[in-house]
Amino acid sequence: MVSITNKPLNHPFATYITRIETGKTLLPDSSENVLDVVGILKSYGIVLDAYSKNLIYISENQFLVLFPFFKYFNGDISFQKLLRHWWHDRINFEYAEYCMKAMLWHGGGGLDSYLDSAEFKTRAAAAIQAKFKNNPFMLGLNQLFPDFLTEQVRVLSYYSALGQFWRVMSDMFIALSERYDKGEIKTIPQVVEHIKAGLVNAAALPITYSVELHGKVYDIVPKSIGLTFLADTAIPYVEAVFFRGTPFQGTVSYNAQAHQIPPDQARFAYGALYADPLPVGGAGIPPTLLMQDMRHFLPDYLHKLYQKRSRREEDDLRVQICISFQKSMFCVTNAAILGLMPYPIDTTVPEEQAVNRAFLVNWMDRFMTSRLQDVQVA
């Protein structure tokens, strides 16, 4: 039988297409890469657990609170905790909000479409009326500026959706670490397979959002809309955070006349797969917050690897974490590619192989300016 996978491919990243078609991975398989990726995903899973709980707490318990001074406390407010917060001995929940705003701004998926629908506006209006039924000033303000509070409900819907998405991802990464500790995970293909299986298993999980106001539950994003984990949160998240992102202040000029930022959002390439790790630690670089959070939960074996690998030891720890994190994100992207393939990767039907190859070429076109070449270290 003629197989398209045996035909030469004229593409700068043909090597990676061949790798995926032959069951290999974007990131080279080596024991050090496995340690790098599993270790960083363990710390990332712990941080995502905290991010997820806080995002869901804000969406459900800080609903239309205009000045949510204690939104990062998850309802547990004490003087000692306030002191730790001011001393900055805490998780940087601001990074979670940064990712949420990136998803809101770039949009995509069924959630974005639904939040522009008439049904959403009707449901949001009912919740707004219930929230401020005893506040004539806010109801009057809502009459004058009817889009203001509706937009806040739209933002809170993204808080909830991202919180639900990260809940799944956190459990998936912690389970990966536990399997590694048991000796069940030894290769990068096994890491990718674990993540792919997790994405597939959670693909159809419903994404919903409700708030309780004065003893009554208001469904802002009801289950009947049919939003699901993979299509409506995972894919938009990959597009918004892995690929597009936002230009980091201080690294590019926001002056329109300088033309350093593309005028079209679809051409943005500031996401996790493109970012240069070296600026991490600088002012205005949001991923610094994530790297700072993850450094608190690094497993000992990864910490020792950093000390062994870098002559600067602790001085460039955040940069080392960012490099590991970027490797792990290519594994997650690899898993997403396999999970979204139009046909099984091992199909022997030429027509299906051709469709799969076109699908992979499209992904590789987007990787052309990414850091894929830079992570090719065994």
Contents of the next structure:
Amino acid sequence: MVSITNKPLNHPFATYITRIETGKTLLPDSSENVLDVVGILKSYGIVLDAYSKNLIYISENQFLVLFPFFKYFNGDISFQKLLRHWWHDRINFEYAEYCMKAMLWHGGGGLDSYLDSAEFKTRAAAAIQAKFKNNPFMLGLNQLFPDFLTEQVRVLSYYSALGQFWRVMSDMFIALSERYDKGEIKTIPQVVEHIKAGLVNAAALPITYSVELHGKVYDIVPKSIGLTFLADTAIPYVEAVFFRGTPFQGTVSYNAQAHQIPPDQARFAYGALYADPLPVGGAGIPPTLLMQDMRHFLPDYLHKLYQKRSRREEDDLRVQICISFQKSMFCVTNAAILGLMPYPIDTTVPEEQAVNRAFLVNWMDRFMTSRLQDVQVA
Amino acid sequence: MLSALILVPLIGAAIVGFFPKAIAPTSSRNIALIFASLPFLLSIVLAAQFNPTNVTQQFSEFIPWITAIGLNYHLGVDGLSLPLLVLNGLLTCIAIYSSDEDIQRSRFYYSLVLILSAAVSGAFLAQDLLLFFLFYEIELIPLYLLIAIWGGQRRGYAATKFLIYTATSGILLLASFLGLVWLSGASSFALATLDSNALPLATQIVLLCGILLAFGIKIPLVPLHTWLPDAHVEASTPISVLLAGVLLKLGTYGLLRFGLGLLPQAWEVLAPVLAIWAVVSVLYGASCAIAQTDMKKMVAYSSIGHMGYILLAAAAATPLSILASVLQMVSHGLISALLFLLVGVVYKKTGSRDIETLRGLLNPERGLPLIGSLMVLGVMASAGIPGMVGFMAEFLVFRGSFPVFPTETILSMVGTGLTAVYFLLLINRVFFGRLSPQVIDLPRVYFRDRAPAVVLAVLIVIFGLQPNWLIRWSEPATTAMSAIPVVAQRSQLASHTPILKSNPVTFNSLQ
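Moving on from the form predicted alone, kindly provide the form predicted together with its partner chain as a structure.
Entire complex below, previous chain first.
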């Protein structure tokens, strides 16, 4: 489709650069991979829907509730639900919070900059005053430690932003599944194209955050700031969750003293694209939480594929889900790369091709320690 | 009633072996399991009816057999043999249950297991020296065949080595028994009527040396042990369970019953040597275990070390130490059976027992998480961690032996530390870390792979928390054994050491 004038280079991942330049995908195209990716994205879409609703509920309805005991109940509290919660028959909303914290911690994008601005502080202060207008203790505390509640509002802003981001992604993945069911999606490039189109379509969607307190609406992140879906949530999300992540406990013991954790956050590589699926299943660790949630909503065709594929039948379902999930995340990343390409991928201008290639090389450098090679064979 | 413990498995063996129609391996197993369960249940009934305060043999059965040579069919059970009988019943059931479903020549295999169980029960029940010897020899044949036919690659070598060693043990035992009866002028081989006190001490020592060598091979004690690691490595998992769990106990049981019981004066003379021998066994077994890379061989050497504790306790011969030796027999039976079972599951699923190859088997999804967790429990029990039966047994061994052999006891305690060393090495290498690429696609673990190990683990914890449920059957009998004049004198000496200024220590006085 594209004539490559400048042949790749000695990059170890030159194959993948060529693949993208020639309109192919990071994940090899096969019917089983399509089934894997679409099936897992369907269950992910359902889970993201729940996560998204809960994040937005927390940001709007649990605003500055410092002991949010029932934050995962979305306002629907009953004794039966409480029992189910304790029995752990529920969605692991903790995973959504883990992603939110990763985004908050790594920052990046317009939201991060805005939350450090004077305007945000003024808006947050107004909301804090309104929230605790009848609570002199909290107002006094706010006077003594002015950063404490402000920081809580920053966290809640990220709750809201991630909730809005996942709202779009959830709908996108469910739509992908519906198109697959109708027979419109048959290849991995089509999957990537669907996601890319979704990202591009939603790119300019505004990201805002308001809370209603005592009948009055307080805009914490107003539309006028100009935060948008792609630049201010999607890209920071991919950076924070797909690439950097956090060296969480439970899968591998990282030894900071032995310099196994880089001192520089930007060099972190613990994200979804790097995660080892094998330790999934350990109690409480973020990947297990997500795989456990997706397990509830696996489409039958994918469930049957797992049972057929594994000698362990149901015993290693969560590891298999994680392997599929990682494949799907490479598709999402592939779509994001295409969406962010400096020039159209089919450009014939040599200078533009060179810039595109430099852009891809930059990405491939980051993939060097990722699981990209593993998903080629898995 | 006691005869049923021998006859039922024999009838079962005959039915499985000579059933007129072809039977599927699973059906053979089920029939064998029924005929193994019946004696086990019967032994529990016996335990329920057993009067622990009566220190004589109970439920006795006597049938004159070949009176011309003084051989009679005389069975009985006391607090020393009862726990071992129950253990034999339990482990036979577990061994049959955990045998491969599609085992080759299944009818022959299950027949041999049942004959083995019957012979072991017979040996524990025999109240006649010659009758004991007969059962002691009979069990060699099925065990030899079980290793030689269903063993690993070097099964022929291991089985032959086992046979040569244990046949030698039998010869030495027979010679000692004959010498004891003839020289003491007894008219029969009846255990109750034998009195060696009239014999010169030198003669007694010679006879005891024969018994010690005979049972030293069976236990086994260093340097008579070399058949055991080979036999364990080559034997299939269920046979290793029986070998470590029950058959080795014939040796320690024999030492207490016939060595200490019949020749107490010689025992007193040789006791310091026995204590040193025990220490050598403990430390040698533990040191060798550290050097092993085969999990099964490590557990086998661990067995050699742990059997040394029983010899130490028996050598001390205080009321508490004799009781401890019985508890250690049961404890080792349960723990070693558990460890061999778990190693067997690891081998069955991964195809390897190599500590340097396996890694990360505690992986929750693709490893063997429950098997790994039970292994952690098993090695903790073996290393004497409180809360499990291994701790109680070893604590009582050390508490009972220390007043008589303080140095040897302390050195043996080093062995407990070494147990923790080699088992932690095993756990760390095999179960922790990232799953090894060689074993990344393990087959599924089923309920029947786990169930026997879970049963043993539960018993190990229950008896660890409530050792009195186990000890109450044996304490009067073991206390009575220490009432043999020479032993009592030793016990009294022990009670007057500066460390223990009380009366002879018994388990109940510790509580």
